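One chain follows as structure tokens, the form predicted on its own.
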Amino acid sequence: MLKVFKYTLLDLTRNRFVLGYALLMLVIAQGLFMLEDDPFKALLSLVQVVMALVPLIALVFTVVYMYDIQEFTQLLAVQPIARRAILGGQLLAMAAALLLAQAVGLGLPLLVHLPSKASFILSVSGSGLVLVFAALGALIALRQREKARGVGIALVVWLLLVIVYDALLMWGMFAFSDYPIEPFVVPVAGLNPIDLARIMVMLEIDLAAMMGYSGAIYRNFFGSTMGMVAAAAIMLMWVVVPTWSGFRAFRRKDL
């Protein structure tokens, strides 16, 4: 696996998406503290910025890089070698590049322009959606073996996670805001990593009364030290999940 995992980085290295990545998240995080005279305004920007490109920029560059390396898969997989050590190789050498393009392109600015708390939150939870979408984007190029249908799967998720979720839930607290939802409000949380990962940066910026009635739900469950460690093991969880699942896709698949 390690050997799988250093060749599979140095093609990374070479690959001009993932550094456009990088020069493209040092840019508009470069740019927003630059265009902004208080660094918390241009934070606040800067999340919705990553909430939104992170997903998609993880996701469609894992379906589209693991469709392109079919034909390496193939030759390795006619070789004496385990199945899960080349495809947990190749993975991690993704997740790698993935992070390590994200560390120079938003953790540099936030350390220069912004160096807090709130600013480590907002890495760590840019970075659990890297994984988290790396995950899926593997399991969806896995499992289809089409790479227009699997593009096309993988945009989708994403616009039903960024924006078709959060109009369901707007719709749903408004709905049913004269019954009791506080049970509801926190579960429904974690069934998107994106809403999960904002809510936890906007909580440390203490936007909670900015969030209303939800906000205040979130603060008492997420704000204690139980409910971070729930947020971390949802995160983890969503991680977990597609990797397993790709596992079992690729283990299966007839190459």
Second form
Amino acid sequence: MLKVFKYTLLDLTRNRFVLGYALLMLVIAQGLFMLEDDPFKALLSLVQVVMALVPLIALVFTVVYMYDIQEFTQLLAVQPIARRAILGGQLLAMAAALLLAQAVGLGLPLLVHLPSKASFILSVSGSGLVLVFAALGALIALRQREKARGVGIALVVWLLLVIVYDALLMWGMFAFSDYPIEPFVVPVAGLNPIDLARIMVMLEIDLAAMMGYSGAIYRNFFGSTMGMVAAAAIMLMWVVVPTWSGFRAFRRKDL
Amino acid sequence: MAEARITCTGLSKRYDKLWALRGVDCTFSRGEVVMLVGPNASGKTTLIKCLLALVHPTEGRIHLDGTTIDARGPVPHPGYRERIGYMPQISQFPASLSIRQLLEMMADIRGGAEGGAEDSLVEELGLTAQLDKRLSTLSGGTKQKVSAVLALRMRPDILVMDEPTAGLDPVSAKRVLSRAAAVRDAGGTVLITSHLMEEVESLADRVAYLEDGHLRFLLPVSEILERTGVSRLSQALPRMLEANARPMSYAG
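Structure of the form predicted in complex with the partner chain (previous: the form predicted on its own):
Below is the entire complex, every chain and molecule, led by the chain shown above.
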């Protein structure tokens, strides 16, 4: 697995998509910090960008790359190595390349302009999102034979988790506003990895105070050790379940 | 009859509603070249992909040097592919690696047992000067040459080539095929798919004809010519098909 990882990563270090991602994040992050006088305001804007852009890029990149290396995967699959080693190496390399690009594009400006715990939480949450959406992207590519359809499904998944999920949640809160539903909103929001990442950063910036009763509930739950553990477990589940399903699909996949 | 190395029994493969292979029974032996021929989408590539466990059979089984690939059985241990060389129909490699890096990588992945970029076939196929070129910049023919090197350099006992000369210049094609013949002469089993009858005539010990996923016949070249009473395979094959209008499974 380590050999597949090593050579796939070597290929990815010169991949234009990965380099472009690093550059794009660097330009956005640096631009926001330069435009805003208050670095915390820049951080807030950056949170919104990260929560929308990171899942999209991780998903689309993973899906496209998995299709692009299909013939090469076939070549590896006729060597005396197990398929789990091939997929494991490729997934690790893709995740590592994206994380490296993000460390340069997002981590570096955060470290230079706002070295704080909030920046650290944003970096960690962003990294978590990379892993979650890379795993989802790989699963889509492994389950769907056609590239165009795979990319289409990836975009639908992104739309569902970034926009539709929140829209439905807000509609529910509005429709049942006469009832004390906010305690139920916390776990439902927490099930979406993007919302979960956003909540963790918001709590650290203390923006939860401006969110009224919901913010207080978030703080009570996710601010505790138990809440942090639950958040990490949910994030981990979002990585483990698609990855495990991907390995199952790849074991007997016709190449 | 030479010792059987690969035996397919009732081998079938279905992709959704399409049967790519239907009940194929055949045996491939040591020290022979079997050319797989037939129209497009007749099941040639699916048959060799089944042997390599790239696709999983829907029914039937394959015995290959003590390893069983069974439609209902577990995935075989990858170790059985140690002595198999495979040259696919389409060669695509990681775009940003050079030929040298690719060759080193494959040697590394296979445990470094076979030659590196200094391999004589690299020189024979005129790849020496291009070793440091990125794979994304290579022409289709050059990629085919790289693919041939990858398949042949580990001195395989079983060599599987899917239309190996498609896109190759005549000199390189001849060199690749002579290497395949050398594998046969060393006691190896060679399976090649081809649409070029001159190629089949020059190299084949036996010919397997597939159509609509059925194995129509698997016979020695001499027997095909004898049965049809002609001297060229290009004339003999249509006559054989007329004579065997119904699909058959023939182990040869």
